[in-house]
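Quick heads-up: it's one chain on its own, the form predicted on its own, in structure tokens.
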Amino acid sequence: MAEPLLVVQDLSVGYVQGDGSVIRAVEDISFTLNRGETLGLCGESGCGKSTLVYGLLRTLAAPGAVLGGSVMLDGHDLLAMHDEGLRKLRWKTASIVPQSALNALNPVLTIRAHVRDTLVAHGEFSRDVAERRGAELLRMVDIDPVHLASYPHELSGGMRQRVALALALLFEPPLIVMDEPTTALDVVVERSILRRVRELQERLGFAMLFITHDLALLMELATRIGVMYAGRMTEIAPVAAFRGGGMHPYTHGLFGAIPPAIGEDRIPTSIRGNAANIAAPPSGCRFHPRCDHAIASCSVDVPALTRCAPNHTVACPIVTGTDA
């Protein structure tokens, strides 16, 4: 069996406060990502999804910092690499499609200039290459190459996100991170972009780490899903294992909150209580104050991800039968 493209082991990421204290936003996260597959990361806003991926790629700005663990990407130890090595690796081995292309794209540069500057940063610039590759990339994401001369504000929101995707594909890296790339778009545009993303993934063979709070979307897009709550992973499994609602009580709650499909006789229900405060999380299982199945030990013991089926791990002793 081929080695995974990405191996994350016991990764913890936090934010250093002015008094020297640390808010641990992500704790002891472990997972793998194989070449060509899509791992979706979901959970409520503020659960640490973006902090996790920006931490593992070492693009998290201060006061964010990696507190421990290891990250191996295509044979590279990311946490041991110096800045110059990371600069060369980024965009060639791993690239990012951000949540808001309007904020990520430089407003005073044309799309052509964005392509040029990215090529220059990796020592591969020539005017002919920039023009040819820029046109290829825009066609790849269904944009007329005439828009190489456009500025970001001259494009629609959907077109800007397509440009961000095109730039992420410039060097055809084996890993692309999608950080809620369609959150600000309407449903029709979102589906159109995601359909194109799937087509490009089949054609180019890249793996995706897809961050979203939309669990229903991941059921269509992902190969496997990882569910996060308050900085910890609660469940990881292939998509098929979630078709019945998953196994962790939090996963059940997320599925219960999804609006019913047309013709589905179901009333959505919200998870009781409020999301845990990462700055001062509950002891033991962080979900236990909101869990209808919690027992006394849940407020004391931190549950470990435990295998309960092939390729399926859950951090709940009640589910896995390890609460004795």
The other form holds:
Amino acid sequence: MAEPLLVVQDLSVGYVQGDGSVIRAVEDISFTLNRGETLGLCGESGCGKSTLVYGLLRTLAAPGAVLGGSVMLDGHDLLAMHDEGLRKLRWKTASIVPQSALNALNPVLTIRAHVRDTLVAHGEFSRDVAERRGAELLRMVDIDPVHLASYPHELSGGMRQRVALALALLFEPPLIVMDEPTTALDVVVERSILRRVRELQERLGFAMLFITHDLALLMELATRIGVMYAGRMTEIAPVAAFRGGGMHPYTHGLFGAIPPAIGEDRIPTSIRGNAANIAAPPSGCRFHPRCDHAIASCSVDVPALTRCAPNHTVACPIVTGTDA
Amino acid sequence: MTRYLLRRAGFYALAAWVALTLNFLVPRLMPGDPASVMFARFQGELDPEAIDALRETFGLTDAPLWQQYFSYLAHVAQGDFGTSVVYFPAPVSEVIGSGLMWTVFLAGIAVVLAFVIGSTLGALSAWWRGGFLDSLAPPILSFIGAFPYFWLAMAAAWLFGFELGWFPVRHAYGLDIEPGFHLAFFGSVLKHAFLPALTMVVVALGGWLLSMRNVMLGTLGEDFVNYAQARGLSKRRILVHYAARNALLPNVAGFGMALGFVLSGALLTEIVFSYPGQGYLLIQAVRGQDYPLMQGIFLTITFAVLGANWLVDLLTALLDPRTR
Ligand SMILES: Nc1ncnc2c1ncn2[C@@H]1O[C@H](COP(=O)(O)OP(=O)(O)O)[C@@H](O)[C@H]1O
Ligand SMILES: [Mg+2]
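Next up, the form predicted in complex with its partner chain in place of the form predicted on its own?
Then the entire complex follows, led off by the chain already shown.
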């Protein structure tokens, strides 16, 4: 039986502006992630994917702040924890692979120092252990251990992302959050890294929260997919439910925008209009100005995520038939 | 790294050669020949032997220019800058030697202290942005730094020297003390250096503080700081090795400039406190139209600036692996 690892409920995350006003970048998000499972989070750039995951792990840099909701990770109430308790818990229970390892690694420290600093932070002071574990981890991500002595700028983009993956595996946590870990890389390198990620997941059994704007990629990698639009979740379902293109009109749009595979007879289409401005989102359903099926009530009522099949929820009254 | 440093050293050697050559050419190309002016002035006071020595120093023989040039270079290479007029018959190198020692001691310590203390305060101000230190230190120290230095030094000399009598206000050590390796002498030296050093440090603090604070605020917003927090690193480790270490890099160049100008920069201090350093010597040289001494001082200042720049290159290479 699937055992929940991460339970997020009604989470809202925002950015406090200089004038005291708040940009609500992520609004009322709820989902559950089971142990060993991969939940893919998908949505256009700027829809709040990074804000959501950094917010739920409470590692969002100022002026970002969690505005409400609750996050249970492995039995711990993250939003209620004291800073010190959270500091000790976090990397051991949930680690992050950032979008740009180049910016995330300290330019004046070697890879070895990054490994060591992280171990020391969690009470492991032995240099020998750091050396051994560092070499072991680099081998796990297909990097020669001599690069323990390298500085971040001496590595290629792909190697840096692998190093970030190695650091995320340091304590073999039950959850690894990947924030577009391969977006900046070419397809060949991306494929080879993701293959390794999947092998490691099979071996170590961690769950993944995998963020990307590449829906096609998630179809191969994830067990379930959540689609976000302008800070809200629009649809969550197992991958199988998306094979037919999903149910939400926005999901349809995303699938239509995927470039056709070789030999496929299809012209990619784009969703009309521009992505919603998160600082002043449209009323009602935030997608309604761009939606071909929108009716009058869409601009008034905020659609609730509604179950339309076991494990499949959609926030659109038109497709779920809950429209009054 | 060695190649980089050697290349820089080669560049500075070239700059030094240009300075030497200019130092040789300028007096010879100047209208109204400073040497003859000087000879006329000292005709009655100096004995013929001294005048011959002077002529020799200036190389104002009837030999062709290139011959004069090589004999000049040979002299300089041996540390022979000729004979001082004001301190006749002491050789210029000896006169400069003692002045140099006092200036390097006084201003060197002051510049290093100001940089270390100012940068530390700046880093802490940024770390506790809006806190107690941050609301007090920057405005107060910038206010002090805005005073004309001359005025501040006079005020300090008057208050702590004349009125309160806590510190001596002239010379580098008590005239009743025999210089040598004993405690009384060192004590006297420190006591005499205290006020001049204090005034130099106090006026410079504000500048270092503000510049470090500004860079540090930017650094604290970098991904690698956030990523370090996510990995659970201690605040102290992040402050020193992630934020401050990186924020320091742009300030090292400024530190090098300040170090280079130590020799000329202490001029006002040495005048106010009658401190027998390089600046004080320069005033004496100008007053007494002591051209050999002036030239010697200008050359040492040039070399000091070049040397300090090389030191900064070395420091930058040590601190920032990307420059190696
Ligand atoms: N520091 C910030 N201040 C104000 N708004 C921000 C800040 N960082 C991000 N945002 C806003 O939050 C929204 C979501 O950003 P982000 O989570 O990075 O999107 P994604 O990861 O999906 O591309 C964006 O529209 C962006 O404009
Ligand atoms: Mg993002």
